[in-house]
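The chain below stands alone and is given as structure tokens, in the form predicted alone.
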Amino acid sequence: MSDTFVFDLPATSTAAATAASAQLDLLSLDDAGLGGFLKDIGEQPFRARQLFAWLHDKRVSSFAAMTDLSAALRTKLAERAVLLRPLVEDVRVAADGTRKYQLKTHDGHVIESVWIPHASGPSHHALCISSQVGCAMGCTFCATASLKLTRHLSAGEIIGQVYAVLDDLAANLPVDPPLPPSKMRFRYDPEPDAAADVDADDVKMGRPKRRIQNIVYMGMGEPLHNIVNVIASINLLTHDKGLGLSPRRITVSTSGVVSALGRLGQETGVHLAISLNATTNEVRKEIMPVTRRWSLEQLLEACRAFPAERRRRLTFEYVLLKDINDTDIDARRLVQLLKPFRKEEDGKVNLIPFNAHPLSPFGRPDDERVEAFRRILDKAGVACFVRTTRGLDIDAACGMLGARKLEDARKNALPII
């Protein structure tokens, strides 16, 4: 392996996804950019409350359907802006009720968002979403990364997926799935207590029922490596004209972009999930390139300096692989590494038993393997979980986005490579 670590755009795909286009996009704008793109185009800044209304809180996909807007003022629009949102191409459907979606961007290239149901709790539903076209960050488990890295996703094809979604929840599943057995429940949210809040909120100022309580950055791409258009999507998402989520209820993971870490902690309110993997840097380099930049030392460093009010909703992500980082060696230093985050309960691990799939060398430790790593974090004192798959059978568990070169490498009978 190279000691480089790339982390350009391919130079076919410098820009970003609005610059395809000689037209704006609003719906990655906020409130004030849609009041300037307004005054450039000659209309008064104050009807950026109602677009934004439309695009934000009606969820609308068409200027035509701004009904309040008037006819003139729609046809500007329609020949001086697009709304640039993803169209779900394909739903498929797991026994657990999980539904894993393909959407195709403006230019034709595919990502993907997977709803979990009932993933913190009954009726608290988890949204997976991509930041990115394919990813750069090479690791060598994740089937995303098979497909390198095409392009940034813009903020409004980011939060464009989570409206593609509700919009189809709402013509397709009025009624949530039944709950899965207790067994194969997990939680994405390192502070579930906050879901009453929020819903408590929700019942405040009349809104509905949501149909997806946390939104995670876990989908294809690495979201620190797009941290302008992922920061802009969280302000977005949290808006009190749209959707108003809590940043409480907004999970950022990372491979480890350590230059990105502080911005992402000074602008947003988000939790941090950092996909750690390895307890050495030999192995961690091996897996996860990312090592190659920035070291486990530098990592833990940034994680420690991330916003004191912050630390508490730091999540360690640890997929286990077979004869790889599934040690009790590793679990012992695992334990030692993650010393300075036990105190005040300010860390917690997640463990992911590997999903074997075609497109990695790896494979899934045995049960007993698992529980005797998590033992020996529990007996130190280490908050540890382990995450029940959700998905696998229509390839929507973690890691395995990218579906379609995943799909064929099983048609064709490839071999693990």
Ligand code: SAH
Second form
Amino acid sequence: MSDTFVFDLPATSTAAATAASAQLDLLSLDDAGLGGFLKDIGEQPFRARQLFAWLHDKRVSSFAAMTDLSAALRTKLAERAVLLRPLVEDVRVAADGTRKYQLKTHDGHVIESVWIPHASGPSHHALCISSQVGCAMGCTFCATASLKLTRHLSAGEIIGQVYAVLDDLAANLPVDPPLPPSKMRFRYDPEPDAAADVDADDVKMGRPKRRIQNIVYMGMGEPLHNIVNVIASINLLTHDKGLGLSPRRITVSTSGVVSALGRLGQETGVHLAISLNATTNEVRKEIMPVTRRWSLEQLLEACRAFPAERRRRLTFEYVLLKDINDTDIDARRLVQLLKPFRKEEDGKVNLIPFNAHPLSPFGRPDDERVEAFRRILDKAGVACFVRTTRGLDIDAACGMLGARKLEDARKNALPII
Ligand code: SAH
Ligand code: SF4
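The structure above corresponds to the form predicted alone; please provide the structure of the form predicted together with S-adenosyl-L-homocysteine (SAH).
Let's see the whole complex now, leading with the same chain.
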């Protein structure tokens, strides 16, 4: 592989004009952006508040639904702007109640989001969202990698997944599914205090209890490769005139795009998950080409520079690949690597036994190996969880998004090791 890495791609921008026309993608704009747009079309900027509420609080998907705007203004908006909300194309429901959504973007690309009921406790549901169409990072164990990168998602398309899922749940799932058996629960535990605060905020603001308590940027794509739009989407999700989610309920997962970590830390209040997945640069370079650009040491150094109060909630994801990174020696090296974090009681490790699929040659270690690995971390005082897999029967689990390719490969009936 050459030294010019895949993510030397054009920088993303919040400029939301669609390529096909001069129409503006309103869902990607914050209140200042909406004010500027209204001014440009000869309207009073104060209408921005009204427009923002229609888009992000009432979450309508057409201008016609904005009933307290004059008919003339609605027509003008429809001429000059667009609402590019991805549309739900297909929903598959797993035995444990997990729902995998296939959504179509306005230009025909398929992206996926996964709703995980009771993810972090009874009635605490999580939504896993995508940040790109495909992914450029090329991790050899991940199904999404095989799609390569088609394009970044706009901020409106990122939050549009959340709105589309909320609408679907309201229309099609009036009652939460039953709690899955405890051994099947997703181990992505939120901060219990934050959960209580946010619920109290909802009551105060007269909001009904939401169907999504946590949002994880762990779907298709590398969020930090699309940092501008990801930050804009976080600002919209946390805006108090919109969903008003606490940033503490949002986690961004990265394969290690070190150059964007500082911005995420400084410009947002979200939590960070690092997909570490190896304990030597040699192995990590093989399975995660991003390591050719930033070494393990550089990545961990950048994590140490993350704002202190959130560093305490840092998560290291570690996908266990049979005979590649799952030995006792790896476990002990992991303990050493994470020592600087342990001293301050920062961070925890989520062990994710590999979800096997036909697009990758790797195997899943057996339960005894996983347990032996976990025990070494545990004994050394590293907080560590084995992440149970949700939605495996519908290919909704970690690293299995990218349905079309996966389905094609399954049709060819390659055996899963
Ligand atoms: N691009 C980001 C977020 C999406 S991937 C990132 O890499 O962090 C979300 C998680 O799924 C990552 O921790 C990744 O290591 C993990 N993953 C990818 N493929 C997997 C697979 N087949 N089985 C288990 N976990 C996988
Ligand atoms: Fe992209 Fe994350 Fe998959 Fe790597 S693991 S290819 S960064 S989605």
